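One chain follows as structure tokens, the form predicted on its own.
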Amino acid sequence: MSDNKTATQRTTIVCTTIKDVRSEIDKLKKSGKKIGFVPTMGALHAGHLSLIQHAREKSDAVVVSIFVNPTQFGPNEDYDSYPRQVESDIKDCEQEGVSIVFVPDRGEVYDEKNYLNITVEELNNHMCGGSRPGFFEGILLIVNKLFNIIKPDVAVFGQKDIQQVQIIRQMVHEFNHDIEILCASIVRANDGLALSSRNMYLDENERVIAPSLYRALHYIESQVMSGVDTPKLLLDHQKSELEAKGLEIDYLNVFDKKTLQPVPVLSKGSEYIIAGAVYLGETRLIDNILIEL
């Protein structure tokens, strides 16, 4: 539903309070406007563009939100450390058409005590959840604010983060949302390492070793397309493999689309996410294919 206006053409509103940024979403929304979102933690790369790109496809005026949440982040994680490059992701929505970039600061998003808060069953029990506590209950609180701050039409999400994606729509369903939950696939590097803002933190040999995960991934996927239906052996092969780079291993299974949970046994018609989680020295590597047999 893209104009047929050039991206530099365009004029990118900068927000940093709800009053405003809510003041200039209803302008849009009463000229009829159909409203795109991308939420977003900044340090913004191809993959975000990406993501932006798909949403002006099926919206007419794009809302980008950065914002590097603490609430996702655990204790021993990298939250200060996160990288911050505002000035350039705001000159990147400028290139992209954005309408209006939220940036608000920490204050603006979280009083200094919440009293209620949201949580999760099941579905973060395995996956990133498994080793992350916390981690998508953090997620669902920024992503409901969004949504109740930006009320869009549509929003965006990428595949990298499929168990976000899931868990997301199932909140949009549960919650009423009235909102299109749309997941972009994953946007790779020429050797197949899905793009990441923590990327940057590998060193040059490291870099080289990284893309290892996807291709594990892959063999998994092919060995799993021509047959295997109890995929627990290549599995074990392939954390070896991977061990031996490196790597160490923080999940790498098969499991079920919808619930997220690991299959021992596949079978036709359904519908799976080959994904894993390695460190690759302190840099947390995340990747996922999707298939249906």
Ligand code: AMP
The other form holds:
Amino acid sequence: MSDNKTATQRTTIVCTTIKDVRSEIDKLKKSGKKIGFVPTMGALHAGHLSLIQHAREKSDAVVVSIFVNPTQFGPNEDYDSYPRQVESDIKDCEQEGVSIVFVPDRGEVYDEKNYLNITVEELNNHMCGGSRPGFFEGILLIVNKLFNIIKPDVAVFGQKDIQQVQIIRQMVHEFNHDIEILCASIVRANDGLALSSRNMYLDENERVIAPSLYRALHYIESQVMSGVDTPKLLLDHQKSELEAKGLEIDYLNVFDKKTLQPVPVLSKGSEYIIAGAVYLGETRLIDNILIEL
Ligand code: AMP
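In place of the form predicted on its own, output the structure of the form predicted together with this ligand.
Below is the whole assembly, all chains and molecules, this chain first.
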């Protein structure tokens, strides 16, 4: 480790086993530290780093997990090709003053055969849950495990995956995890594209087209905020515009923030999520905007 690193950078501990991470966290807790947790699948970018900064503000010691979770990938999805760059991720965590990075391998987290699962009712009928069967069950499985391993006081998730945030909030409530869930806003590139580890898959032309999703969401937001309360035509028009640019629509709709169901007629005083997912070549992009009428 080079000498020009600050004291905070030097204290990052990397753990690969549950036993070790528990023992390091015990030490922090015994010295009275409040633990902030940021679960990630690695390939860290400025969006992840903003979550770490948020966790630092809300706690005394930050734990980051890096684990590409197999149970949240469908059989034809990109588990094998998902970007993995653990060494540079650890360096980023050091720079951000992270206390512990937990990087377990698959066998440390999952047995050869698992007998139990968590099922989700209704909250995963639409949005990403609608098109990725088993996705949120896989997420809840890993987040539940990580919460039991790390036992944080607060955990920070990104609004980028708003359905995930809402379903995890529900799990914390129903399973009585004593953890405060915080939601950090979406970090975007200058042209509006939400940062994502999967943006690495985009070629030069696709990267130019990619911000169209955010522009469409932004346009829908402006129309809804200026009084459009039945958004179907507006949504259909935006879908056609995106398709004309070469994007394949998975979904584009306005959803109730709590029930995560699509809402055909919007009403004053309610909170909504304007959300979309599109395919650009092989790459799936998601984005959303939260609004309150
Ligand atoms: P992932 O590594 O994709 O599982 O993401 C780990 C966490 O980072 C999740 O809580 C994501 O919602 C969050 N995240 C991903 N992209 C962004 C972004 N552009 N801005 C803020 N948070 C993000």
